[in-house]
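Next up: just one chain, as structure tokens, the form predicted on its own.
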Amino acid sequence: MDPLVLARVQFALTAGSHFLFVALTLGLATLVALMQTRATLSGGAVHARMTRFWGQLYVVNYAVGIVTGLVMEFQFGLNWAGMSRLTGGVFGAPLALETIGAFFVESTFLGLWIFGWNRLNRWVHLGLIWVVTLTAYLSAYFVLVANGWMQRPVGYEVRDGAARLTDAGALLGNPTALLAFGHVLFGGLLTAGFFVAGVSGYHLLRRTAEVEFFRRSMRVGLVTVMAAVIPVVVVGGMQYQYLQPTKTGGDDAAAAVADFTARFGPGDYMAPGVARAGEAVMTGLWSLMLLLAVVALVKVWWGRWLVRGRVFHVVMVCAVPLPYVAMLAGWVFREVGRQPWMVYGVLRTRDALSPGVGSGTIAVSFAAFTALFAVLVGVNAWLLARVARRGPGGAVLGASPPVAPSSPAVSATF
């Protein structure tokens, strides 16, 4: 098989399946954050539970998602030398930034969150997840600066054969990066919307013995949904503006079609027919969420549905992978509608290719981190399910360590 092919397969298996992890990941920080804001503020034991419950599979997502980002590192070295060697004084910049800046914040900060339970004044443990919860986001920003530069390149010129900043706020104020920044928070947000909504409408389903506790955890999910329904879309669509003309189709796309041809020489510049199948795929299932939504509208002014529906239940349960395909099939309407492209108009994808790696070579990657992803998700999707299926009862993030029995010796002398 063409080298070229199979390297971008392994490119588009590892950064998909890292997308899954990061936006469950975003999401379900926010709602992390709010409750234990409630329960902090209210003092409520409800909320406190809930933030421990959630919040122990917030951080079952994030560390499993961890290793799907560190691999997924890999590939800019191992297929993609070409692209490093002309770009990367630009499109490093804001991936450093996320590893430094934000990424390694972030890790140490839930490290204190994670173990500073019953350790920490409440104020301070609460101000972790929230460093937490926006950094997540910073990291987010900045990996998506350099994926809108490959969108729409700005603020930079080619010297020597290499492409160099010249214009550090033209890069962070991408219109390209700044939408899809904003696209990718709230489709974080009606994940985990979608996702909380879920696991309690299995609880509730099932008849368990924490009905409030899940009643209010539906609640919340439902809210998140409505919330973040509306913007996700209209955030989505104000970014058509800025898309590649080859993408769109038209006069302009003849136009640059041409200029293409003139400055790299003859080739098929149009965007490949998959990526609008993306976009229809993603298009109608908003259109399948946004209906849900009104449903949740429905279900939340009468609260008391929201314990008694049963069919109810079963759809949201059926509904946690909606968001996920919708996301990934907007990936591709993204990604692939760039092709032949690495970088719009700058660099094409073929010749951002490692040199002399040959199929055999990859061949042999892609099995290996195929194998790698596929077990990652796995595991990441039994542990989930795992600690859902066991509910608040069985969560050990923040729970008090057990008392050692005193010896007869010393309970006498008191």
Given for the second form:
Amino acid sequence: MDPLVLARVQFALTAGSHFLFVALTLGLATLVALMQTRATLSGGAVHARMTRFWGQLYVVNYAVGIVTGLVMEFQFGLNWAGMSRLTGGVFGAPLALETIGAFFVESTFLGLWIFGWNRLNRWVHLGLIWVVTLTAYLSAYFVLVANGWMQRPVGYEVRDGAARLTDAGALLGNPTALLAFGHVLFGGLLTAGFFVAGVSGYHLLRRTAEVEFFRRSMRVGLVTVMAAVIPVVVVGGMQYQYLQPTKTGGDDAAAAVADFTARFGPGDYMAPGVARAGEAVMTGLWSLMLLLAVVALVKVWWGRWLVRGRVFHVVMVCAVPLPYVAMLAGWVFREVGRQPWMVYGVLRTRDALSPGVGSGTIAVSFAAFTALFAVLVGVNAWLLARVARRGPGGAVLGASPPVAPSSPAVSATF
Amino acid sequence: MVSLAVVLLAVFAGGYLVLAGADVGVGMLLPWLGRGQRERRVVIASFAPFFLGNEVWLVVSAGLVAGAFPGLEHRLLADLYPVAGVLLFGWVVRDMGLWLRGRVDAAGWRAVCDGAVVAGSWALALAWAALLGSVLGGGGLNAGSVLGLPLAVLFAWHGAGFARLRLSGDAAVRAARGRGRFGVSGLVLVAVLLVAGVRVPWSQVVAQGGGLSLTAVSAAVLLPLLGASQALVWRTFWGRVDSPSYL
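The structure above corresponds to the form predicted on its own; please provide the structure of the form predicted together with its partner chain.
Everything in the complex follows now, all chains and molecules, and the chain you saw is the first one.
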């Protein structure tokens, strides 16, 4: 098979599965941090339990986000060496800043948060989850600076066959990065809102014992959905002024194609049609989510209305995938719409492929990592559902220290 | 600026080998250190609070390479594709084994996760050995890629040195049989890294323009903060372990 196709599909699958988990990580970390703040301030038992239950789901979800992110970071160097050769001097900087300025602290403090439960001062422990949340956002920002530069390269010059950064401010303040960051931020909150509401709906539907717990959680989820559903579309819409002309085929498309043909020779410079399909799916699903947010606006004021209404609960359970599908479709619109360019107007995707890496090597790597990720995504989706179904009683995160091993009453998992 | 970036890369890559090298080594020795599934969970608890904070040293090293030495990125990854692929694959398998092990209470589940931790740790150590051997041999796939493989034993030895400091009871006795000295094996790992580093033509692989300064200066400024956050982890969790943790 064509190594270019394999490398592209591999990247799409890696980035896609990475983003599925990242979106929930961003939004859920924020909600868990707010829950823990409330628990720390009020000392209320229900808030502490909410922190542990939703925190447990956050941590299970986070693990897959990390490992897919690792593979994504290394895939640039493995499959796309042409990119590091020509544009590495610019594109590498935000990736470096992401690891140094955000991910290092995020991961270190998350370890402290998970394992330091009941060991650290509760205010310090609260501070940790906020640092984890803010560095997660910072991480998303830097990654989108790198991606925004691929969409709209700024602040650089090409000299001696390599791009060099000339204006760090232009790179870091690139509107295609800033607006995408806002879009992802509210998209993450929307994902977490529907996730929390869906899990709560499941428990309320089943009439489990935790009515108070899930009534409160349902309200948190619905308020988050209502708060995020309008900003996500506003920031999303603001990005249209920076869309590449070849993405949507506007008036400037012909001029852009003529320019590219003059500089890079003849070729198909219009984006594939699937990009527009991605746009349609994203906006269609958003309308559906807006409809649900309006229903939520009516329901959220009365606790009894949240506990009752079986149709409403079923709808909220079914709505959990909506933001996920919408976001993947949005990425298809953004990334497929950039084709045939790796860095728009600077480096073609096929010129970015690692030279000298045989198609057999890429095929083996493709098969191995695709199989691995399929298992990981499957196992983790199952595990998330399992932890969610078991409810707050089953949360292991932040449980009191295990009983001494000699005690006969031990029933902890090991 | 180039020297600063090289020193920073040495600090982060060295930090990775010394810190994460220990938890990789313990993972390699898991079947020997822990008899039975409960004891194995305690062995994992010996490095559990550290492992998240350990692997980030490699992530930052990769970030530094991308930002400051883009020419090195494809020398280490694309030119050593099979080695880097195994390294990445082993890393993911191992991490998932660790993350998932404690999540389901079933003997079969734990056995599969233990297998993933052990196999992933060996794959990771062998890939590192091949990678260091390749760089020592002059870059690209060469005789050093195979001759370097015994270097993987260094990780196991380093892990034994760490485990004897952290474990208690029978497991600590078994760890002590490895005759590991955490400080000594750490120094040996760093020495191998430095010798390999001398073989890299730094001036040919460095980034031109502002990307290099932005990367190197940010890393230098943030290094004390990163060091402090790690120190907090070690201060909080240091001591002997005798009970399971979250993992």
